[in-house]
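Presented as structure tokens, the chain that follows is alone, the form predicted on its own.
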Amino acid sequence: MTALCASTAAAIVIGNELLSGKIEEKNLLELSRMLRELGIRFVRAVVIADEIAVIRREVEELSRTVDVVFTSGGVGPTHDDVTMEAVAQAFGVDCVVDPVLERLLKQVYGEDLTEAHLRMALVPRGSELVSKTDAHWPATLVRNVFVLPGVPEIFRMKLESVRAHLRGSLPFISQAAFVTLEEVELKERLDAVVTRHPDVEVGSYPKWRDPAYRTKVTFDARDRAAVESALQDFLAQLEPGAVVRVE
């Protein structure tokens, strides 16, 4: 298949054992770090429940807003396993038992595959499996919305499919400064730097009760000289033996 070239993206989490707390969440994390690696601008995360309207509505309206969509949580055999109906229902469309699915399915588990096994080989009709190698089990993208697994451990192996299937734009510039002045003392000064550097996204965090240093200032953006001009900027605002180290 043709690489998927994205600006955008967005995700959505599925889960009530997220929302009561009985799991943490930790797949955001690891698409993020990829979506950075790959140029793609992160704009959107929602945690909802699993609920076919509700899933639904996120669908349609995140693959109209952002270049690609990321779904985690509600892929399998049990009776809140409902995302790839939700996402059908976006697209307008009806879930069908995918042959190469299917065939997986039957490798693995041979004479004890049931009904409920099967189920994990259902998805939207249109679908195309993606995969970065015939060993890795693939990873479902319908239209521009990939839809993977919640377990940490599994999302993680799509990612690798996903990531040998999407492209992003120019790659982002980040450096950073861990300064010993705290927020509060920098404010002017970052108030300054944002106006006169637009292109370059400027963030700051405070570190409590580090001996360290207070504050890291982050300077982000797809050109470097920007982000270096930004960045000295900064620098120059400072007094003496403020900055602890730049990186």
Given for the second form:
There are 2 protein chains.
Amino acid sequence: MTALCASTAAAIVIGNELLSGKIEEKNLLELSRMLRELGIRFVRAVVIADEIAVIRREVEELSRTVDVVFTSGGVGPTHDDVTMEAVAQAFGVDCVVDPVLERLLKQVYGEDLTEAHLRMALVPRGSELVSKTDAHWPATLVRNVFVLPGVPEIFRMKLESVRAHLRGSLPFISQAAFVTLEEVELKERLDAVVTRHPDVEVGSYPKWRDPAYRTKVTFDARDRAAVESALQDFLAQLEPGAVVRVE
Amino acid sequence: MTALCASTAAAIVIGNELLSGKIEEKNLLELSRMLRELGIRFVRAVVIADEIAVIRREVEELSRTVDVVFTSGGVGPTHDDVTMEAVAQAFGVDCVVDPVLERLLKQVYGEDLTEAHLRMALVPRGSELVSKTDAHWPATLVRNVFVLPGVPEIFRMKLESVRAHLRGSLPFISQAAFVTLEEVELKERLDAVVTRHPDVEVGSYPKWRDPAYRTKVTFDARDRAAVESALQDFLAQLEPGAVVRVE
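Now show me the form predicted together with another copy of the chain; what you just gave was the form predicted on its own.
Now the full complex is given, and it begins with the chain already shown.
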């Protein structure tokens, strides 16, 4: 397949075990970092239960409103693994056995292969498989939706396959200034910087109980010169010694 | 105030820094555990950017569809802190200075108090403040929406105030069996248990690369006898030695 080009992304994280606090969510951070590196804006993530109707509605909405969608979870062989069926329903297709996945499962399980294993070869009709290399276990792409497993180690492995087939816009350039002043002391100066640099996203994050600095101020944009200009404008307004570091 | 009674909950996690992977989300796990302990079903969490229109739309929708909503993030004094305004807009009210918060800020900052500090006393008109004790920094409740800060240490402190004012239904009873069989080997037996115990939520979670067990099977319901019955039904179908432990 050719690479998928995207400038916006969303994620649908599926699993009762996450909402009930039994398991900590671990995939969003990995995904957000990859998207950032690729220059794709991550606009929204939702965490929902293993319910076909709920998953289907999210896929329907997000696949229309962003360029690329990722699902995490609900793709194993048991009764609570309903993501493939939900994605299929969202696109009005049925699930079919993918011959490549079927062959891979036969290679792995040999004579022990059961009907339950073969459930893991079922994908929405019209899906593509993407792999980093021929030897790599593939990830399933349905239209603009990558359907990934929830187990963090496998999610990460498959994300490598995704990365090889995804292109973003110009990556984001980011700078951060760590300062000794509190947010309230910075407010007016920050407001002025935000007004003068409308193309730069300025973030302000208080650090709680850290002796080294009180506030981290971030400057993000796709244009390096714009980021540098906003940063210098901000730094010029600070008292000497107020900046701990810039990175 | 009297306690808020809820059987369903949702969360709106706000912050560009989470979607860009600069900061790891840490509040959902705390929240999910508290809700579970209280017997409140956590049905949905969304992670969105610091944009008034986006936050407002989520608050509008979720405050209508679940009993209690939690927001996390966007409540400091700077330009990117827009949550209070967004929640106010969702309920069609304006923001006003809360006299209790104003007094607390004056106590903390004394002569150094600025207009920027006072921004932190602005709450949607009609908000209530809830505290664990009189000495505890209060959390803001707007209709059925608790508006909490994003900094995990402060989020956790305020969650204690929330807990003191929130009542759930009957708590969930949960049991888990750790077994040496793979999910695919369990599928038919699990399907049978699910069919015979429709009131029990059965979950199945493969463990990746753990020598101790292969699958964790969970049984959840509000009725202890129902959970025990489903667990025993499942255990009765396993080969001797297949169960590592039950907890």
